[in-house]
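Quick heads-up: it's one chain on its own, the form predicted on its own, in structure tokens.
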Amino acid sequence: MKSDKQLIDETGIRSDGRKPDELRNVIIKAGVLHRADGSCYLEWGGNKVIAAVYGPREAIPRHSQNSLRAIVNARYNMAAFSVDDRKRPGPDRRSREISKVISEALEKVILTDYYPRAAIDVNIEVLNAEAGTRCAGLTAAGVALADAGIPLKDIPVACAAGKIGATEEDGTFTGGHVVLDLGKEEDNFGNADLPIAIAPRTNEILLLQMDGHLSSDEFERALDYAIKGCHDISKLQKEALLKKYNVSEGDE
């Protein structure tokens, strides 16, 4: 999608006042739902997301059970009122795709072999959407899993980087700036988007997708930005969990 709107100025300041490597404001709260085994509320820029974990519990129907490990069912959904143009309720192709990739990312960090024949259900509800909802949802899910006491190799975290401000001539994009954590207008009118999820202790990549075009140098810079963003948000995840249980960092 093309736009005449200036997304970044000649000094490198973006339209919302951020520098290229600056995140939107992030707020994370753990344990917000009493009837869930674990939960998280997250605000990330204009995104508002709630995640709830149920289980491990017996997988039903029985034919879905795995005798060696638990199955992870992540369900990502955008509320009908989460976007400006009211969304049709219920799952669509996009939500099913995001549910699948989040399930696969979470399976890589959950110690599923501890719970054969069980299911771990992760429900992610987007209450307000403003670009980057899959990263926000996966990040909230990581906190909710830890809050539920699910054994994890690491708390998964996600962030995106991308490219904005390139000019198009004869179908070829030139110039532009690699930036961290695209906002709504940057997502709508930018040139590329690179969401990733990692296990922050090892930097193992759990999810990587790309929409748009980046040169190899731009890709490496965007990846570095996104990984740094993941580590910054990982600190907020841990702070939220420590705050819930009234534990200081020195007592970890």
Given for the second form:
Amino acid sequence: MKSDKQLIDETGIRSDGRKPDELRNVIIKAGVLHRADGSCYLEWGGNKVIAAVYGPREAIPRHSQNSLRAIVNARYNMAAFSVDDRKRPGPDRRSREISKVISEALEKVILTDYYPRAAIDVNIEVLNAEAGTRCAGLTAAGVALADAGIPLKDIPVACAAGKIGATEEDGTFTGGHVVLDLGKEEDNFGNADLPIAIAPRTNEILLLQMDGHLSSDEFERALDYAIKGCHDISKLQKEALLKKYNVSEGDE
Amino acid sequence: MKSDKQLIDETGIRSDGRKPDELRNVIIKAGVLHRADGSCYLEWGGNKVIAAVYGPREAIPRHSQNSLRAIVNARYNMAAFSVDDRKRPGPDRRSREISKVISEALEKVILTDYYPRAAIDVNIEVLNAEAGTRCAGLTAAGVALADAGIPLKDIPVACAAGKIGATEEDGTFTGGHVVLDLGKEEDNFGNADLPIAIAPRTNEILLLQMDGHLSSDEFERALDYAIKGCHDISKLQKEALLKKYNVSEGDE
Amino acid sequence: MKSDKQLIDETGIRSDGRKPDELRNVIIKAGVLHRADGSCYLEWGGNKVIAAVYGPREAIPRHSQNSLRAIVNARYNMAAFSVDDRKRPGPDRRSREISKVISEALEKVILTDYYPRAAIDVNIEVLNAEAGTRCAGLTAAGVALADAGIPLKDIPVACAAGKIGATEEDGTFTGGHVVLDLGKEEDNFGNADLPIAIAPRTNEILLLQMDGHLSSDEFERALDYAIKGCHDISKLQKEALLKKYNVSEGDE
Amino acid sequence: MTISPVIKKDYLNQLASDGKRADGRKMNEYRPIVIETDIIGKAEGSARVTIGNTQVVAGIKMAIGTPYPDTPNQGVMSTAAELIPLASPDFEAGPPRENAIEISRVVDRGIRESDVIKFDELCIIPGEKIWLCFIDIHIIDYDGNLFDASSLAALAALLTTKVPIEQHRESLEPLIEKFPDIQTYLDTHQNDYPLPVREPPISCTFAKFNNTIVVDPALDEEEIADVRLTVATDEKGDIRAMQKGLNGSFSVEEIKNIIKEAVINGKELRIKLKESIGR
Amino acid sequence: MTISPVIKKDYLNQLASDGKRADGRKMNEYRPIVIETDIIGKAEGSARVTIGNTQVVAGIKMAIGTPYPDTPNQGVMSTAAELIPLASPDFEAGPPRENAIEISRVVDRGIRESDVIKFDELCIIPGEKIWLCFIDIHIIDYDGNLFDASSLAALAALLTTKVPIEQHRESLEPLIEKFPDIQTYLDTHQNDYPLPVREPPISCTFAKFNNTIVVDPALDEEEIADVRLTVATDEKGDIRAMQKGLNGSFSVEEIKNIIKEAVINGKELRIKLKESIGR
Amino acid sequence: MTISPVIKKDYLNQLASDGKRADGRKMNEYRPIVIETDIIGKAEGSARVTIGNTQVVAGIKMAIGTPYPDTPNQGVMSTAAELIPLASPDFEAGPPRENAIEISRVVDRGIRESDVIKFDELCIIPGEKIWLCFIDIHIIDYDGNLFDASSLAALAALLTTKVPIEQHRESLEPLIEKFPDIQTYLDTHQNDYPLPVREPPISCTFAKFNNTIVVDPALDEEEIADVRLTVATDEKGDIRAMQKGLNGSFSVEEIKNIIKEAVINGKELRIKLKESIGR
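Right, and the form predicted together with the partner chain of this protein, after the form predicted on its own?
The next block holds the full complex; its first chain is the one shown before.
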């Protein structure tokens, strides 16, 4: 539903106080689960996400095996209580699409040919959802894969940019600003959302979806913002992994 | 729902202008799909149906294989938009029953023992439905099987006959006439429907269902009509196959 | 729903005329089905239950096999017409839980290591339900297993005890009496239900569930009652098997 | 195919060539039929039918519901058959498969198309409240000819069904204010009353193997049969429903002969059915 | 992987290195496109689209329903795509899988996010009755590029859809007493009328293999492609939707170039679409 | 069975014979328990419980719905547990299986049968509008004893749940005209308020292996256990629910002893639960 929401003021400050190119607060912890081969807990603004990696292990059923490489199954799932109106448990069409695009993005950076006939299962559980859960989930999955010791070309990372402004009562949209990392209100009332994932070493684009309305110029600016956001988050991913490693070194 | 519909007048002319033993208009085209091993597009009155054959190919899963012969899987499906009120996608109980009786009818004329452990898949898609889709679908399937080069004892063909008259407001039925190939209104307000399929060379009956109310005499007349209808349609099947063959001969 | 139901009077007589430690009427017939390897028809008060055993036979799918012993699959199912409001066909959460606890109870008394890789399927069909169907079903299953000639350490048998009294309009419960084998009204308005199954030779407890409110003393009394009930029913099980055996001897 | 079914097939075919059947029946003879009614206390109508070793239980539940928009004055029926794993080593748990669906649809059409239930007498408040009639068929023991056993069980249950107005009166009375019509219904239906029904058609099923046609095929016969035909006829001998099954074929003559036999057998079965329901 | 796909892959890669495609097209050239509309009598709108050998049928059904509580004045749309086994030896019967879900969701978003349907004009009684618009897409023959074929078919069907008020008038008139508002709607909509729509965005799909980017990939090309990108642009050349697919990657430059090509191709497709619907 | 589980089993059995457990605990000792509440912003109540390495999150969502016809003045609760594949290499995606169903049903009965939620205080308009309370339990990390962890998480979440009347006030106000009763409810409930609850029973789970009975079995112990018993006791030490699991058996004496231990452990757990919710 759209209304005449003013999402950014004349000085370029957004309704939650952020600057156009400012991320929400992000906290990443690696290795938070006992049972999984690798795991990550991630808070991104109000989002709370856990990712767990199992594998490489034999792909079951057998006819799903690829004799040349491992298959990557990402499963994005939202807890029933993670959203305003309780969500029925189990996958819906949205989560199945997100699982697909995340699987495809992760597969590109995993050295899958090391493990023919194997499966690498990446479970992403959204405990609290506040705009941007697919980026949060993919980013957590990247850390969990590294934590599991899966050989990676790079640690994948995701971030979105978008366009916000004011939507008048008649539905027209005015004063669009390209901004980084849409918050909940911006996602609901904004005019475009561009989530991407990259391999940060090469800037290769692993995931890209866009909804809304962007001119070519706006798109290029949004893409720049999102790539910059990815690099900022990438640092936090590495710190989290390093921290776990150091702690482990010290503790054990 | 029944009402005092007059479906046939005193001169024996039906509400759509047909004589009692007259078929609706039928158009058949063989080989209309690029991907399928054999295919057929068929219009029968307002019905529009496509059939596609894949196989013989290895039956999957393996435990479905018959070591002595091929299995025949017909799948009759109605497009969501093919009927007055949108149909939920996917098989319902009606379409599963029709798939079963069509599979059984086709199996009789296919030389299934040529292909042990194989499956022959016959997909019938109803795009527009106006009474008589199971006959239209089976007839299209016959052409698609021949087009796929599946060895057949005969090309199966289907047609229905029925009984129409007037249903009074109190539900009683008067003035029954046996007629060929019920149209939409006749199907809704008529008093009996007898769809059959035959192997036209021998007149063996491959499919037979009957609902409604027929005396033995009426049944025998309806059966005669339906068999005659089958033979008329059978000619059109062969013309369609010949035409495709000639065109192919000429074109290639 | 609770109301001010008086389920037992001051002389200790229950609303259906039974004494506190009195069972409802139980009728057991062994070997009632032609197709099953073993079967039993059982009436217990208003409950009517059939159990059928198939196996030992190869467990399918293969990955369900245990290389050391047979698996036991009990399937408790209620007929759509067995209850006040028609039940949708197919398993619901309640029947799946009951199937699980019955499977576990039966497995303990079956010499499963005689049949590696096999399955023993126990189908329990409730035709009419009036409180206590899980005990009735398990008891019938015990007879059907023996009738099928499955090697057993003991014939399992089940019975429930519970607590009844009066529930006032404000929901408080007064005057609790521990009684054997709750009837329909006692089950709806009573205060506790304790179904158990035992191996009667050793009094080992194979199934135990409890809902409601019992002090430790009440629990011990209820458990005593239920065990006593099991032993009474156990005699009827053996008589039914003997009767079938004798009849068979005589008849064939 | 293992050896044993081949031997069984040869044996049955050989018998058939000599005009005989494995259980000594004549070609046009049913196995013994037993029909019991009112066996399920919770159901508004119920019956157990055995044909030889085949055993089927049908139960009827009546509930109050909303009519379909295009038939605001008519009750609604629904039929389901379950081939529960109790009945055969080959039946699996899970949603109904093709065979169960075909049985339930053929039984349903036999009842529906012949207007066995007087649906217009199952209306309580036009457009608002009607009776729903659920027919549930449980196959208990499977030794062939489920079509006839299921159809007989459903009919015996229906013909002994009581409309449970006493139990539902309380839920209807509050609606009198909004729908005064209902008063008439409640006044004229003080007590549970028999489901209003018409004379039903009777199903007879035939199977063909080795060019022999038999009625009421036992499981052994069904397993080797090429083709099956079910014919439902009414008390006048008219045809009310037919369903061919299996992947064989019939000639026109065979079908005409089967219809004649179905009329003859139908009369006998109709007598048995009426006896069982005390009419 | 058997030999033949490897050889095919080498062959297509070799061709691509020489700037060629197996069917003789240029890198930025679509296969022939044919769009027919009004082909399904039962549907309120319909279209068959062929792109080369790929064939898709879309049908629109309109029904009257209840609005969502948070948008009481707006119609509702729903999009489903079925990869029916008719279309490919690799499609299986059963509930839609990831690929069908992705196609339907991308087509749906392309229509929904650009407000192609004027949902506020699909309200009959605020908070009570609105028009539901069901878009069903059937893949009939699969030779690659289902995204563009599905999107074109859905748009051609939508743009020729008639709101079937004549058929539903009877069911609405009894509500006038309770909701007088509805009178205005019925007065101003005497006859079936075109679904109120806006200018839609047009999807163009690109695939990359052997570091070459081609538009409108045929099945052979899709099978060896590393990565795919669909870009929907409007008549001003603005971007309205994007979706990357497959487990490869693009550089930023590649994406920018694809967008330019999508604008150019989108213009041509838009002309074809308009011709097909007679505008 | 591969070698390693056999060795593990022998090792644990040997330890048990010496009165020891692999992690050094006493037989009647729980692993460390941590209970955090209010961790999910979107939920009306939430808790994360860890027992050793086992980790469970429970969330409560409240919605407004319609009462069941036979309890027109009572709220409704529903409990679901998901053994998501995050938590264990052995958990699969898909609809809940027997284990998840058993956990959710045992937790549900523990709460329902002891009337932990005051359902009669969850009525807004009798017969029309009541509060629905959804308890969803997510197993996050599986190292044994899911029954106790799930039960504790559900209770901690419930006992800290706020009824979100502020958010739903707008949707209720239009109903005042039709149902004047609602005014009273809205007047007396201006702000979100704690879910009305009673003192809950506390679950303690025991497992037996090698004839030794331990409380709070870890996964290693569960895997070799013959039989399991969960006992829920109230603050007076009365029994409120029991559930035996696995295919072993108990003697009557063993059960009596377990009940005594359950009362003792239940007291400690009750203190921990109360501390966590600040009471």
